[in-house]
Amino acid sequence: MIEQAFNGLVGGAFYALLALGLAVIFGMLGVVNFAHGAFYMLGAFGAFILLDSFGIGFWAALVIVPVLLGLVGMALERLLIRRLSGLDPLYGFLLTFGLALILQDLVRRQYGVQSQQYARPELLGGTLNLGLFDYPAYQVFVLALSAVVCGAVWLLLTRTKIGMIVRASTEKPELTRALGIDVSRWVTPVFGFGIALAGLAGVLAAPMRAINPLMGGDLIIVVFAVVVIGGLGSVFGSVAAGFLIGLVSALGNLYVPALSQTLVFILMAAVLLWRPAGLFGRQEGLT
């Protein structure tokens, strides 16, 4: 059962990311980014494509691949999201919806629906004796810098000037402009800080999961439900959420396999009935 603990908490780490950038981007714009589970996949893929193309690494692709997609998050609010603005948010869900499918369809042509296979570096290729048994290396990295990304994401948010105008422009946009704040200026960094998080998921996925155009969609879903649990724009509410998810679902497959693809919509679903805007909803702030 502990076992299958940690890989539900590493299943839960990708989910803390994504939810992570999810919910920073829906607070600060109101856009639902249907496209964050495209920007995950092609996190993985810009690292194979590193990788088998230019001969660069994963250690260089982790920093590499969230930089180069965060500016083209960037871009993308500046050309084709904030002109939505102030509409009603299903143009945004459409447009990014829209550009989901683009993506995906363009790395299909390039590369087919056939999986693509990327090595473990071979720092972490070996397992750690963690006491009552061994787990790979790889994924007690994966655990840990998701823990420590987070951590230093929260630690941003709350104790430095910018990271206290970010959360109140995520948690409060109204009341944050009320106050004289420009919220508009940090929209375009804040929509490619959380792409960049997507991003970064992919290329950690890359050596655990098989790469291909729709593994985005597979898992997207299940991260707005994330997302919801831990209420919209939360960001402590999405991070623990995501673990909790990876949780639930890991010991859902030990214990009740005929229901694990349906408890966290079971899960989403009875805390929707308890408490409408989620365990850490916007009426609760940020604890």
Given for the second form:
Amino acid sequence: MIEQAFNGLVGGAFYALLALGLAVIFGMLGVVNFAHGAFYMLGAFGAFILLDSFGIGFWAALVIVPVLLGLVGMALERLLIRRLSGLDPLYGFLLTFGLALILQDLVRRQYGVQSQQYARPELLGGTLNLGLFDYPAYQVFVLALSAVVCGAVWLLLTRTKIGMIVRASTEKPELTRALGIDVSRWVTPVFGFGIALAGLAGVLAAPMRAINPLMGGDLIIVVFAVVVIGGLGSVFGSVAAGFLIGLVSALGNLYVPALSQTLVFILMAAVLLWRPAGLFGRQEGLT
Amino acid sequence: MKAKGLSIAVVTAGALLAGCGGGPGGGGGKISDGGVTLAVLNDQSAVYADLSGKNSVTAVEMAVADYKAKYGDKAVADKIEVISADHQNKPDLANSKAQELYDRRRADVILDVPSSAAALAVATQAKAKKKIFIDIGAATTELEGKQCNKYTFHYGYNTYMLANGTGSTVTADGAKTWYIVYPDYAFGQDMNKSFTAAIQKAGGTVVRSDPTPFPNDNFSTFLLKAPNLNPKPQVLGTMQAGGDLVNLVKQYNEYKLQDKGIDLAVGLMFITDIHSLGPDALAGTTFTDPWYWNANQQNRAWADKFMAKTGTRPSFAHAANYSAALQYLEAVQRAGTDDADAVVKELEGHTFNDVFADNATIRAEDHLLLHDVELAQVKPSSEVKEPWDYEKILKTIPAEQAFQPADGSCRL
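The form predicted in complex with the partner chain, contrasted with the form predicted on its own above:
Whole complex next, starting from this chain.
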């Protein structure tokens, strides 16, 4: 039972990383990024390509891939997404949804739909004794790293000047501007950062999940439910809901396997009825 | 912000993401519409695109070339066209594409059609249009059971054959207790039933069987649960396919279940799955394969020709498409016409050997192709001598034992 709960948290780590990226992007840009799953997939493919074509291993990929994807994200924001600011959010939906399909098809064209091979880093090949039970070392690493990343983002947003500016720009853009702060300067890096987080989740997934063009599309539906449960744009909410959904799915699989597919969405519907803005959402901006 | 309205829109949109004249008249027969048209209807963009997809069209073209080379001027079908369509694994699309192929594109036969729901939809069209349909890609026994019809044939494999080969053999070899996980849709449920029956018949027990979400990238709950079941299962039987199977096997290795005394048995595996995982991830796993490219010289020679055209080794689905197209054309040749009723008569009860099917019979009662199938084991990478050389053949299961007896549920 404790083992299963822990297991749920590991699954939740992926949801949390992806939801966190979606939340900061939504908070800052007001854009729901439908291409997020595609960037998660590109993260995994990035790790695969680095190893397969350049012989660059997992540890370097953990840094290189998110940085590269972050830069791609920044370019995309500059070239495309920026042009839609101020328009109906529907345009943002269409643009990012279209991007997701294009990215997915480009990868499919190049690599086909069958999954690619990726070996686990040897250092993390064993099992760790966690006191009550043994657990695969790699999974412990995934959980620890995502907890550290989520914590660091939290500290960045609440304890630093940059974080303060970002939060202020999200909540009251006009007032922030009136104080002499250039809000638009921060939009591009925040978008890139959100994409980098998706890329990081993708690299982490490479050794333990099937690497194929469809992997992001399948996962992202659940991540959207996570973001909605946590409260759109709420950074804390998205992370908390990510881990919560991980737990709920693991326990759901354990006790009511037949329902596990719908459990997340039942929970989402219940949360929306009870608190339409999500568990941690407020009417305005980042928590 | 407009959190509430957006929330609902996000989820709705999120759900969307989840992709002439007559022939020469050999024997006085006739060829309709100026030629014979073979249509391959399969998945060319989603999960089954690599294990069948466009390369199956190439395989059918190879069959046409071989037919022409064999009969030359005596060929009844002198003008043969191969066309194809993509059903993206969607039953509704399969249904409308089948209508289009039969009606507007003048297809005389539709081939392949993976995924059971899509296959059953096309079978209904074949019956309504009185045109031939030879299914290869789908596994459901319904095609030769309650939902069979005069114009539909099932060619290559089915859930009974997989369960009977793998489930019975692994149980008879000493693994008496099973834990089955299956994807929660028609194919998975069907496989779960077939395997449970085969295991029990062979003297084993299924400790538990769990449905899993589909698609699913996280099987850890089930894998952690396995060693704690009572009694502890000796085998984890997975009925997952494609990307789900890859996820499950990666995580099976991650949780080191083999070290905990739980072996892996795979319900349905294509050679592309082994290629995706690498042989070491699956080394020692036993499974049933309708056909393996490197099983003998004849298969290998055909696989070499296939590779020259496609750059890859054929899966059993590719070989089965070749064989089905060839046997269809041979039946047209014997009938002297492409008239569907006459060709059905020639196919029914026909016995033959070709590169795909050994000791083959097309059973007249239910239109199921019976042929020898292989019980295979995945080699460790140390024994792999060349790319795609992944399987060791343990034994050949003779045609009459490999498939279910006709149970009378089919009324043609």
